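Here you get one chain, nothing else, as C-alpha cells; it is the form predicted on its own.
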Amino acid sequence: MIVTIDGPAGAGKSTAARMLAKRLAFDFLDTGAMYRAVTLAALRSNCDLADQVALSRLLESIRLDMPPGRVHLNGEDVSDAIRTPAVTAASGAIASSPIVRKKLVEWQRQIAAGRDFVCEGRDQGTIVFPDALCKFFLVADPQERARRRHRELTARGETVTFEAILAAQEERDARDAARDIAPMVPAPDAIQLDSTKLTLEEVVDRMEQEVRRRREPPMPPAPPPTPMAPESQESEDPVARIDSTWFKYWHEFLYLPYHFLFTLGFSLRTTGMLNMPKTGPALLVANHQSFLDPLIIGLVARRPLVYLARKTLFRNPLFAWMIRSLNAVPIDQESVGKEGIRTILSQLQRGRPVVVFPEGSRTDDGNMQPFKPGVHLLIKRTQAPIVPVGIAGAYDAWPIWRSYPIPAPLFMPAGPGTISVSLGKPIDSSHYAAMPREQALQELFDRIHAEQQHAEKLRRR
C-alpha cells in the first residue's frame, strides 16, 4: 500500500511523514532527499545543471541507497550535506530536469514496489503513484512555514534571517507550481490538510484514521433476513443453503461419485490442495478453458464455492439447475464488473470461497487472454486470500467450437482431454492494495499462468 504526502517546504510533510510511517509499520521515502543528493552530486562534479545530457551521464554514475532516516549517495552518508543553503538553491534546476525526474520516478517506483510505503514529495500523488490507495496535500500560512524552517536552520547553527528565508520560499513556491514538468498541484483526489494551527499529533491522527479506514474497507452489509417472505420470492441471498448443514453433507456426498467420474473419464489430477483454506473466505482466481471449469475448481477445493453467471444462462430450465446446484449467482454484466465486485465481495463477507475467472469469459484457443480491468477493483478492495488457481486440458477436452467434452479415459494419461489442476500458495490481498493497475494484473496474470504450466507438466507425466 502506499500513502503519498506532497505539498510546499514547511508544511510539515517529512516529520508527518516519518511518525505516519512508523505508527502503520510502515517504509518512508523522502523523495525530496533524493532530488537533493542528486543535486550534490552535480554540484561536486561541476556538472551544468542545464545540460541535460550531462545530467543523464551523471545518473548514470551514482548509486542512492535510501536505508531508514539517511541518504547514502555512493556509499556516503550525505543526509545532512543534502540539506545545505547551496544544494537548496540549486535543486531547483535539478527537479526541473526533466531527464532527472524521469530516472527518479523509475527509481522510486522500484524502491515502492510491493511493499508498504509513505512517500512525501511534490508531485507523488499525482505523477509518482497516481495510484496510491491514501493522497494527503499538506499546506501551512506561508509565515508559519518560514517560521518553522527558520527554527530548524538555527537548530542546526546556520545563521540565516527569516526574511531570507521567506523570500527564497515564496521564490519556490511559485517556480514549483508553475513548472511544466510535474508542478507542484494537489491529486484531484487527494486529502487537502491545514497544519497552521494543528500539532503535529493532531496532522498525523487524521492522516493515520483516514489511511486505517482506506486500508480496511467495508464489506458490503449482509442483507436482512426475512423469514416471512413468501415461497415465490427470490432469496436476497441466492446461495444462502451453502451454509446449512444438509447442503455440507449432500456436498459430501456427491464429491466422491464426481471426483471419480473425473479421475476416470478425464484422468484428473491435483496438486497443491493442501493451499486450499479450509475455513473462511478466499477469493480463487483461474484461467477459463471451458465449461467444465467451475466442477473442476469444486472437485480440487473440496468445498462449497459460490460462482458468478451471467443471467442469459439461467433461461434454460434444465441448465439453471445444472449451475444453481453449483452456487451459481446470477448476474446482469461480466464477472468482473461492478455488479460482480458487489456481489463477490457480499459473498467473501459472509465468509465463503468465490471462484472468478479474470478473463470473462472462455479462451478461444487455449492461451490465456488479458484479465478484464475490474480485476484490480477486486482484488484491491478484498480482505480474503487470494488462491491462483491454473487449469490445463480443459480447453482440450472442451473446445470453445464443441457442442460436447471429449473424454480421456485413466487407461490414456497425458491424452487428448486429460486435465490437470493447480492450486498455488494464499496471496494476502493488501500486496495489490497499493499497486498500479497494470503492474497488479500484469502480477496476478504471472502467478495465475505459472500455475498452469505448472499444471500442464503434470498433465503430461
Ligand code: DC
Contents of the next structure:
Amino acid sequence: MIVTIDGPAGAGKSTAARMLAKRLAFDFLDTGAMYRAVTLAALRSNCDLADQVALSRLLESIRLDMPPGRVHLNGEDVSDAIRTPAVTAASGAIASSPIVRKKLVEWQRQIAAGRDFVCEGRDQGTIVFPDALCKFFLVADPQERARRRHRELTARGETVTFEAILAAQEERDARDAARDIAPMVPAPDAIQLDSTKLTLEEVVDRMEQEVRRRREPPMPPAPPPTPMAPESQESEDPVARIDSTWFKYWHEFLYLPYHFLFTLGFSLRTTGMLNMPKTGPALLVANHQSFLDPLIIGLVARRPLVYLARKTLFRNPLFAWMIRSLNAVPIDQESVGKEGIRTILSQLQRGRPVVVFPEGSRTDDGNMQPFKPGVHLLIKRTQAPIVPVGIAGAYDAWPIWRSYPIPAPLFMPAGPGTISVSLGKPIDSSHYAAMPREQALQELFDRIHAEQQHAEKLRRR
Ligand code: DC
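Based on the form predicted on its own presented above, generate the structure block for the form predicted in complex with the ligand.
Following is the full complex, with the preceding chain placed first.
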C-alpha cells in the first residue's frame, strides 16, 4: 500500500512523511535524498551535469541503498554529505535529467514493490505511484518556509540571510514547477494540505485519518445468525489441511532440505527445541527481524505452524504460493489487530500452534520494537502455553530495506548474516490473566528479549 506526499521544499514533507509512516507502521522513502545522492556522486566524479551520456554511465556505476532514514552510496553512509549547499544547488540539474529520472523512478518502484510505504518527493503521486491509495500535496506560505529553513541553517551554525534563502527557494520552486519532465504539480486526485497554519501534528493527524478511512472498507451488515454447518466451518479455516495425515508427511519431507539449506546457507544454530509442546495448541511469540523468521521458527519448532499474513502480501503469485505453503492465514490488518486476535484464538482452539510477531512489523534497525497493545488481549484470553522465541542475525542477513537476503555460509561462521534461534520454556498463560497491561507487555517483552540475547550469544560462539 502506497501513500504519497509531494510538494515544495520546506513545507514539512519529510517530517510529516516520517511521522505518518511511524503511525501507520509503514516504511518511509525520501526520494529527494536519492536525487541528492546521485548529485553527490556526479560532483565527486566531476561529471558534467548536463551530459546525459556521462550521467547514464555514472548511474550504471553506483549503488544506492535506502535503509530507514539514511542514504548509502556504494556502501558509504552519505546522509549528511548530501545536505550541503553545494549539493542542494546542483540537485536541480540532476532532477531535470531525463536519464536520471527514468532510473530513479525505476528504483523507487522496486524499493516499494509489494510493501507499505509513505513516499515523499515531487512526482510520487503523479508519475511514480499513480495508483497510490492516498496522495497528499503539502504546501506552505513561501515566507514561512524560508523562515523555517533560515532557523534550521542558523541552528546548524551557518551564516545566511533570510532574503538569500527566500530568493533561492523561489528560484527552485519555479524551476521544479516549470520543468518539462515530472514537474512539481499536485496529482488531480491529491488532497492539498497547507502547513502554514497547521502544526505538523495536525497535518499528520489529517493524513492518518484519511489513510485509515480509505484502508478500512465499511463493515458489511452482519449476516443473520445461522447454525454452523460442518462445511461452512471448514471453509472458514484456510489451513484445515494442517491436521491431515498427508500434510504431516509432506511437512516431514520438506523439513530436511530446509534445515540443510539454512544450516548451509546461514549457519543456522538452534536451541531449546525440547521446549516446543509436542501436541496441542501453543502460542509462539517471537521478535521479527526478516521475512526468513517464519521459516526459521518452523525449523526449530519441528511442527507445522500457523502464521498470519497481511492480505497485501498475497498479491504477488509466487510469494502468495510460498506463504500459503507455510500455512499463512490472510488477514486485513497487522498481526495483532482485532481481526488477527480473533483468527489466532480460533486457530489455538483448534489445537494448533500459532506464531505471532507482537512488534507488528519487521524491525527497521535490528532492535526489538515496542509490542502492539493488542498482544495483551491475546495473552490474557488464550489458554494455550506461550512459548517465547528469540531470533538473532536474521536482520543482518535480510534487513527490511534490502530486497534480497545475503547468506553467510557455513564455511564462514560467526560472521554477519549467520542466524540463530532460541525457544524458551513455555509460560502458563494464566500467569498473565490478572496482570495489568503495561506490566504484562513488559514482562513478555523481557522474556523474548532474553531469548534473543541467548540466540545472539549462540550466533557469535
Ligand atoms: O526534497 P529535496 O530538497 O531533498 O530534493 C532534492 C532535489 O531533488 C530537488 O532539486 C528536487 C528534486 N526532487 C525531484 O525532482 N523529485 C523528487 N521526487 C524528489 C526530489
